[in-house]
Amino acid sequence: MPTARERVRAEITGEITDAARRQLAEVGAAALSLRAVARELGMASSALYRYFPSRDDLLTRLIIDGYDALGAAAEAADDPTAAPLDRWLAVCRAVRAWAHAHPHEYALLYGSPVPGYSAPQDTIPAAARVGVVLGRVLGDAARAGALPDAAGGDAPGLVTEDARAVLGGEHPALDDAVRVRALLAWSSVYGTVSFELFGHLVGSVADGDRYFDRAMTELARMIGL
């Protein structure tokens, strides 16, 4: 059980990150300021620095929290008893719904890089959570015999060992050619969401819901689902 001091620290940390997310909505990530966050909370800057020594530390926390929240939404949407295509669509819809509900946090994760900031390795596990869910759908489909036979792996060396583990693991139906298509589909989910969220589909798409479902279905077909 957390100590009283740990509970207080967690509560204040939550207040700081909530204020920082409001700053994201108001001024954007590039203008995020520890001093501004401290002013909003009525804290001395020196007190806030005990929780986040720099702006980059606060950004990293916001990024990890964002990835974790998005990953949790994807995980909650996945029903392992459903058909592979239905699972894929449910997860993709959850990503889109989270992005629409949290546009500024999504922009922090997948928008323009923040000048002067370089994300540390600590962000990678959280960033991979959605990919792990989509990879699980792919791997389960392979093990259930729901994928076409592998074409012989005509793209060797393009996918890292780490990515192979995420994208379904090892199975005769999963060669590097399939994994390349899966990685393309995974990145295209974010590309489609970003185009919509940042206004790039205005004037091109008449029905965003129908377009998204059709695009995600085409991606699933490309993989073999």
Given for the second form:
There are 2 protein chains.
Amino acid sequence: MPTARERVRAEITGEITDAARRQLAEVGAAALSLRAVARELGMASSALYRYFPSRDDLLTRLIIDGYDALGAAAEAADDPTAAPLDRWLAVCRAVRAWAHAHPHEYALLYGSPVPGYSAPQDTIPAAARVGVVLGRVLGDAARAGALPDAAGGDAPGLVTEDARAVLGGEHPALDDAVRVRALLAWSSVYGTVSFELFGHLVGSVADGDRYFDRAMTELARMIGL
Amino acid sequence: MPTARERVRAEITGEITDAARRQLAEVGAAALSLRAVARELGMASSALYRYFPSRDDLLTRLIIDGYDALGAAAEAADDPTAAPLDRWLAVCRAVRAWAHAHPHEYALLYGSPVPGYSAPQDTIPAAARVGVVLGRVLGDAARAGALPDAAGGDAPGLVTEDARAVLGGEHPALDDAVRVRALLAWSSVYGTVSFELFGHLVGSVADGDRYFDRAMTELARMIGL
DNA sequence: GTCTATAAATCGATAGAC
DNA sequence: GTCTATCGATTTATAGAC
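We have the form predicted on its own; now please give the form predicted together with the DNA.
Expanding to the full complex; the earlier chain stays at the top.
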């Protein structure tokens, strides 16, 4: 049971990260400034250092929160009892919807690396969540025998030991060819969402919603779902 | 024939953009500073304003140069007399190679949008070049009847009028289903390159070169090349 | 076209009073 | 845990001499 002191601390921490997210939208991650956050909250800049020892720690908090929010959205969208194609489409749409609702956080997670900042190991579990969901969809399909073999045969050793468990789990029907396909699928979803969000489809695609559904359906068919 | 004055101006302009590119690698686009460029060149900061009226104009120059360099690399890699699959692989590898050789410029072109900066129309022709090359590869294959029909049927109206000419050109065998496939292909290549470059495959993929070739081959097969 | 000088800001981080 | 004050740096952009 949290003490009153801890509750207050948690609340102020939340106000700080909220203000930081607003600032993120305005000036971007590279220019995220503790002073501006403090100004917005009416605090002295030095007071923030009691909550975050440095600017990078605040950035890390935002990154982990972002990965967790996106990962939770993807997990919530996946109904393991549904058909593989439906699961796939639901997860893809959830990823895109989250990205559109939080474009600046998405850019923080998946855009250019922030110069001078290197993400600590703490971010890894949160960062993996979406990949795990997509890996599970493909893995379940493979285990059910619903996924055709890769045309190029097996691809042993392409995926690291660590990633094997994450990308669909272990099963005789699951080789690295399937896991590479899962990575390619996730990369393609990410590429499609990012292209749209970062403005590279402006002028080429007439209807973003229709285009996305069409592209993801096409992609699913290509993958064999 | 350029006067001596013009030659000197062109040379100094080149030195400025070179220094700016070096700075880009260190601090990123958002923190690109005219003063730091001037310092590196041993010039007064105010002198730079005779070459670039503002920081954004310098940024625009870097972006156009980057798109042009990448586009030229993609065009040089495409041999129109080769087989579709070989053309595809060659272009994909060229894009990845350029990205790896110029990671910070790639991030400037395809990473997070720079806050407070909006690219002028001048950048569009250069930005389109890679897409044109990939569109031509798929378009040529479609015209030769070597591209299977999309499983989902035609997709009329998904691609804008403007983009139609760019993505493979006009031909009875070329409908918007093919053009959407070209956009999806380009998005997937971009997603794969960016995932690797931005560090999202660290710890999951053992051998980047092998993974990329495998992924692009798989993708080509999916597309029908 | 390049220089010095300057205006009017910004920043991260710390010291020390309370 | 919040404040003031401070250090030592940064920036864009302009004015005006030469």
